[in-house]
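What follows is one chain in C-alpha cells, specifically the form predicted on its own.
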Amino acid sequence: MRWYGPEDQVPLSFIRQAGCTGVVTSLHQIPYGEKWSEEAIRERQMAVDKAGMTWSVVESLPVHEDIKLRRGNYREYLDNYKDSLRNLGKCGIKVVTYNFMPVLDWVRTDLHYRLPDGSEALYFNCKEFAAFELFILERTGAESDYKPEEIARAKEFFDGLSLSQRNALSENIINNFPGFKGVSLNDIRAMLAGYKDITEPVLRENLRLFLEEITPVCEEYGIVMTIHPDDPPRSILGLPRIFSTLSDIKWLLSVNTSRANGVCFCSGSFSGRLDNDILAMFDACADRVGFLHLRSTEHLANGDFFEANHLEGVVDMYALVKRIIEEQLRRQVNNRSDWKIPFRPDHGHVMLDDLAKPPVANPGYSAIGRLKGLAELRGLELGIMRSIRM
C-alpha cells in the first residue's frame, strides 16, 4: 500500500496489519527538482524496515516542469534527478515510478461523491470541469474545446455556485498533489502559459530525451523506471497527454528498448476512456511492466466517471489478474529476478469508520477502502494461482 510518510494519517502499523509486506512511498517533503540525498532515503527506508516491511517502490520521483519543457533550469534538475536515482540504487531500491503529465497529475472534480451504499468515491464530472476552466480558471481558448450546449450547461452550473463552492471546486482540481500543495489559480495560469508552444510531438520528444539521459544511470544501478498513465487519459486544459492509449504504450517501448524503461500499469487510469482495451494494453507491455495499480472505473452516459469497487466497473479484473499471473510465471521460468511484480490497490472508497474521521490529506488513500480492495485482489490472485497450478 502507499504511505505518504510520517505525516500520513494511516500509520505503517495499519498497513502491516492489512497484510502488506512492502510499502510504496516517496520523499514528499523534498521540493520538486531537488536532489534526494542518500541520508534522507535511508532514514525513510529504516522507518519502513522498523515497521516490519520494505520500501519496495518509489512513487514517485517527480519530474520537474522545466524537464518536461526542456527550458529554464532543466539541466540542473536533470543532474539532480540522476543523482537521486544513484542514491536510490545505492540503497537497493530498484523500482521508481514517475509521470510526464503537464501541470496537473490526476484530476477529479468531487473528492467525496456519495455512492448509493453511503461510501464515498472520487468522481470526474465533465460539466463541473468545464465550469472550472471556462469561468473560474478562465483558460484562454477553452471555449474551442466545448460545444455550445456544453458551455451553456457549464455556465448554468457555475452561476448556481456560491463563492465558497467555487473555491472548493478549484481546490478539488488543483490542490491535491503531495509536494505540490498550496498552488493558486495564478500559478496554474502561469504554468499553462509555459506550455503555449508545446505540442504532443514536442512533449513526446522531451520524454524520449529524458529517458535517454537517465537510462545509463538506471542500467548501472539496476533500476526500472515505470511511467504512470495520464489520468484521465485524454487532453485536459488544452495540454497534450502522451501516455493514455495503446499506441502511446507502443511508442514508449519502441523509442527506448532498455529494460530500465518500464510501465506502471494503472488499470484505473487507462479505464478512464472507454475505447481503451485494458487487456490488449497489458499484453502490449506485459514484459516491461514493473509496477501495478489495480482499480476500476464506472462510466455514465454523459462522460462522467467515478472510481468503482476494485472488482467492479469496466475493468475485467479477473481476466487482468490472470494475465498478470501468467506473465509472472513466464518470468519465473526464465529466471528473471523481477518475476514478482509489485502491486497495490489503487485508491479506495471512504467507508465505515473512516466516514466519521476528518478527510485524509491525500484523497483516495483512506485506510478501510484500500484494505477492502487489497483483500479482494489478494483473494482473486490466490484463487487464480491455485486454478492455474492444479
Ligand code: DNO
The other form holds:
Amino acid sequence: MRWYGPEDQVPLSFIRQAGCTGVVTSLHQIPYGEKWSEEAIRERQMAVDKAGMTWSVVESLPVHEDIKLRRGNYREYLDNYKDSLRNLGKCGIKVVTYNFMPVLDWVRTDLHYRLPDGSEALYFNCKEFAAFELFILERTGAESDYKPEEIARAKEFFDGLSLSQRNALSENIINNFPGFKGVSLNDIRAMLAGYKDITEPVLRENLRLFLEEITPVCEEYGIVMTIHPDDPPRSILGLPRIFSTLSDIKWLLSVNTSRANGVCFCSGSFSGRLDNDILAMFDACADRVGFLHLRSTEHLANGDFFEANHLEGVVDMYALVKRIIEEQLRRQVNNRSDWKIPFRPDHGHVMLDDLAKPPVANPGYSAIGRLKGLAELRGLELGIMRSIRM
Ligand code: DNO
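Go ahead and give the structure of the form predicted in complex with D-mannose, now that the form predicted on its own is out.
The next block holds the full complex; its first chain is the one shown before.
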C-alpha cells in the first residue's frame, strides 16, 4: 500500500492493519532534483520495519524538469539521481517508480465527485479542464486544441463560476503532487514556456538518454526503474506525453532492452482512454513489469471519466490479475528472483467515517479507500491463485 510518510494522515500502524506487507513510499520532504542520502533512506526504512512491514517500492524518485528538458542543471540533477539510486541500492530497495510527464503528473478536475452510493471519487471533466486552460491559465494556443462548440461550453461554465470556485478548480488541477505543492499559475506558465521547442520526438530522446545514463547504476545494484503511465493517457496543455499507449510500451522496451528499464503497469491510468486494450498492453510488457497499480475507470459519452470501484469499470480486473499471476508463475519457472511483482491498489474512494474527516492531503488516499481496494484485490488474487494451483 502507498504511505506518504510521517505527514500521511493515516499512520503506519493502520496501514499494517489493512493487510499491507510491503510499503510504497517516497522521501517527499526532499525537493525534486536533490540527492537522497543513505541516512535519510535508512531512517524511513527503519520506521517501516518497526511497524512490521518492508519498504518495497519507491514511488517516486522524481525526475527534475531540467532532466526531461535536458537543459539548465540537468547534469547535476542526473548525478544526484544516480547517487540516490546507489544509496537506495545499498539499502536493498530495488523497485523505483518515476514518470516522464512534462509539467503536471496525474490530472483530475473534481476531487470530490459524489457517486450514487454517497462515496466520493476523483473525476476528470473535459469541459472543466478546457475552462481551466482557456480562461484561468490562459494558455497560449489552447484554443486550437478545441472545437468552437467546446470553447463555447467551457466559457459558459467558466462565466458561471465564482472567484473561489475558479481558484478551487485551479488548485485541484495543479496543486496535488507531494513534493511539488504550492505552485502558482505563473509557475505553470513558466514551465510551459520551457517546453516550447520540446516536441514528442525530443521528449522521447530525452527519456531514452535518461535511461541510458542510469541503467549501468541500476544494473550494478539490481534496481528496476518502473515508469508510470501518463494520466490521463494523452497530451494535455499542448504538451507531448509519451507513455500512454501500446505503441509507447513497445517503443520504451525496445529503446533500452535492459531489465532495469521496466514498467509500472497502472491499469487505471491506461484505462483513461477507451482505445487502450489493457490486457493486450499487459501482455506486451508482462516480463518487464516491475510494479503494478490496480485501478479502473468509468467513462461518460462526453469523454469525462471517473475512478470506479477497483473490481468494476472498464478494466477486466479478474482477467488482469489472472495474467499477473500467470506471469509470476512463468518467472518462478525461469528462476527469476523478481517473480513476486509488488502491487498496490491505486487510489480509492472517500467513504464511511472518512467522509466526516478533513480531506486527505493526497487525494485518492483515504484510509478506508486504500483498505477497501487492497482487500478486494487480495481476495481476487487469492481466489485466482487457489484455483490455478490447487
Ligand atoms: C497518483 C500516482 C502518480 C505516480 C507518479 C509516479 O496517485 O499514481 O502520482 O505516483 O506518476 O511518478
